[in-house]
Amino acid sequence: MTHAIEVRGTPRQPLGMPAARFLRNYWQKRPLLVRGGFPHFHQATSADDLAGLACEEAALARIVIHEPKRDRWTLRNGPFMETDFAKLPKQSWTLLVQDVDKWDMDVAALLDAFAFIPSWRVDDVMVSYAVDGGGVGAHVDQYDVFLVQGRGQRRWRISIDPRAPKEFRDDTELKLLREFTPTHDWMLEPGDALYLPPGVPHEGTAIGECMTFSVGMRAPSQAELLLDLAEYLAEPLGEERRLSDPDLRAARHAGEIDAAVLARVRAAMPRIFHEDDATLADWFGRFITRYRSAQVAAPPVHPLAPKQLAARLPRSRVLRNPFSRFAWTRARRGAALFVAGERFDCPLALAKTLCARRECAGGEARKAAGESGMAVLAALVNAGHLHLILTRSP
């Protein structure tokens, strides 16, 4: 069957068909371009703004500038003076400044239209601002990435070939693909996006100054996974376990390692390909909502007890911090809430709640907690995983 590259969206339907259809057709398996899908979001945020966060200590920013006469590229790393961006070239150079959902609200808003996908999955939304000529090069992601368009165009380049190849350049410290030969060239107006399973190479340049909203997904590699799931279960083995051999036999040949060696040092090392579902799920929520930067939460000046949260709520809403990433599993009768790297089990009702929107009614969170989970419910307020907003006075 014959899949379209290219489609319509709607409001109703941003990438042109059901989310169920998009997974089982598109994702992780062929590129989609989506016409018209997201008219709004070219006004999320402005360059000026943009420019701004990517002065700040706490932004991750960088500046690729291309000089295409010797077709030398150059990587600048943040935070960035005001000063800086008066000295760039008047073309071919991009701004580059990732976790703008988490610092601007309307940004945020464009996660909305992903809710299909877990929210354990979506790494972040990455802003980009281009002037004439501006991009990154010809590259390959490793990982799932809409690229939505804001202001202004954007040319995107993309090969399906099968045999194309994905060689480095090494006269740069960008992964920049040494041959890249498109088969499909397109050009993005506001309100269009363009999805791209991992490995597609793909080179986007900007004709005339342009902004491109770029949700990316989490797809931690197999070494990472392998090693952070043996450092979480070699964590509680003491030092008094170690390999043993009481029914050591004569070497027949000094130096060997022999199949009964290889059986000892395996019954020695944790089975961490065996774990049970419990085990596996503790691991991974952990793993998964621990952020990769240095961001952390700030607790507030006053903690608040259970109690006095309970009496605040009904006037409150609850808003996620927007560096906590928050997941869930069930969990014995209730379920196992992963915050940050840390779990709270609690209630079914406000792990759902909790992870279901980024804001949320205090009197919602109050119900859903109910008298067993007000202490979770308290304790992710005072790590400064959750903030309370009042909306009326008591």
Second form
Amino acid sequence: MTHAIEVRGTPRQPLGMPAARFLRNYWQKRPLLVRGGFPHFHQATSADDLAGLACEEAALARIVIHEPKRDRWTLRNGPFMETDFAKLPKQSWTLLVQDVDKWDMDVAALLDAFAFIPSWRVDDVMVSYAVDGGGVGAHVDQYDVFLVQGRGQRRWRISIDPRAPKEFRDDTELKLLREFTPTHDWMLEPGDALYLPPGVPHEGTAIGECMTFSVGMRAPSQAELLLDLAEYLAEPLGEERRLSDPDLRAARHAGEIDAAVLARVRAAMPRIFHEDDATLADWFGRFITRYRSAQVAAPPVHPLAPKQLAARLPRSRVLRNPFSRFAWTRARRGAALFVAGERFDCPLALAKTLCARRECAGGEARKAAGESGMAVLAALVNAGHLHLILTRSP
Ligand code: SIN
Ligand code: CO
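Could I see the form predicted in complex with succinic acid next, after the form predicted alone?
Now the full complex is given, and it begins with the chain already shown.
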């Protein structure tokens, strides 16, 4: 069966099909161009807002300048000053700011369309502003990305040729492809979106001024998983358990590492790939909610006792700190809730409520916590992972 590479989105199905069909046929498999699935996104933020954010100390911002005549690429890292923007050429540059969803609730709302993907799999919304001709050059990404066109037009060219060469140019620190022969060439208008699985060569070029919202995924590498799991398992092991050899025989050839040595080395190793699900979930929940975190939560000035919190909840909204990642798993009793690398054992309803949305009514959180979950709720507020916003005065 062939799968269309271009479809039309609707308000109810921004990707032009039910999530299950998108996951089955496109996710991590093949690109998809969706026309008109995100018609309201141009209002989410403006070029001035983005430039303002790029001047903040904590923001992750880059400017990429291309000199088409000499095909020279320059990368500048933020934070920037207002005067930096005044000095830029008229054409062929772009400003890119990562994690904009953490700073701007309107941009974060774009993530609602991707709620069918586990939240710990989503990295951020990167927003780019480009003048005519601006872009970051032909490249491949390691992660899935949804490139949603906000304002203006952008020409996207991609290659779905599995034999496309992936070598980088050596004349720039940007990882640009040495060769790029597109198989598809599209003009994206505001509201259109292009999904790309990892490893697809692509190049976006602004036609006039444009803004693009990239919803980027994250996926730890095998090396990162292995290193972190090894550290997790090593911590409680202590110093006593060591390589041992009560069956040692006198060496025939000094210094030889023979089969008997290898068998003892193997026996001394913990069996890291055969952990039971509870141990694996405990490690993975801690790992994935701390993985690639750009900022840590700051505790509020005045901590609240669970009783004080219970009194305030009915007249508050509860907001997750956008930089604190939440995930949960079923535990023997209730749930294990993971937040920014820590584990909190709590009622199932509380874990589900806090993970479901970025924000909930205080009364809803209170009900989900019951009596047994109030200490965890208070701990999360007092660590700065949850913020209370008063909606009514007492
Ligand atoms: C962009 O220029 O907005 C997106 C960069 C990319 O291709 O990942
Ligand atoms: Co890319």
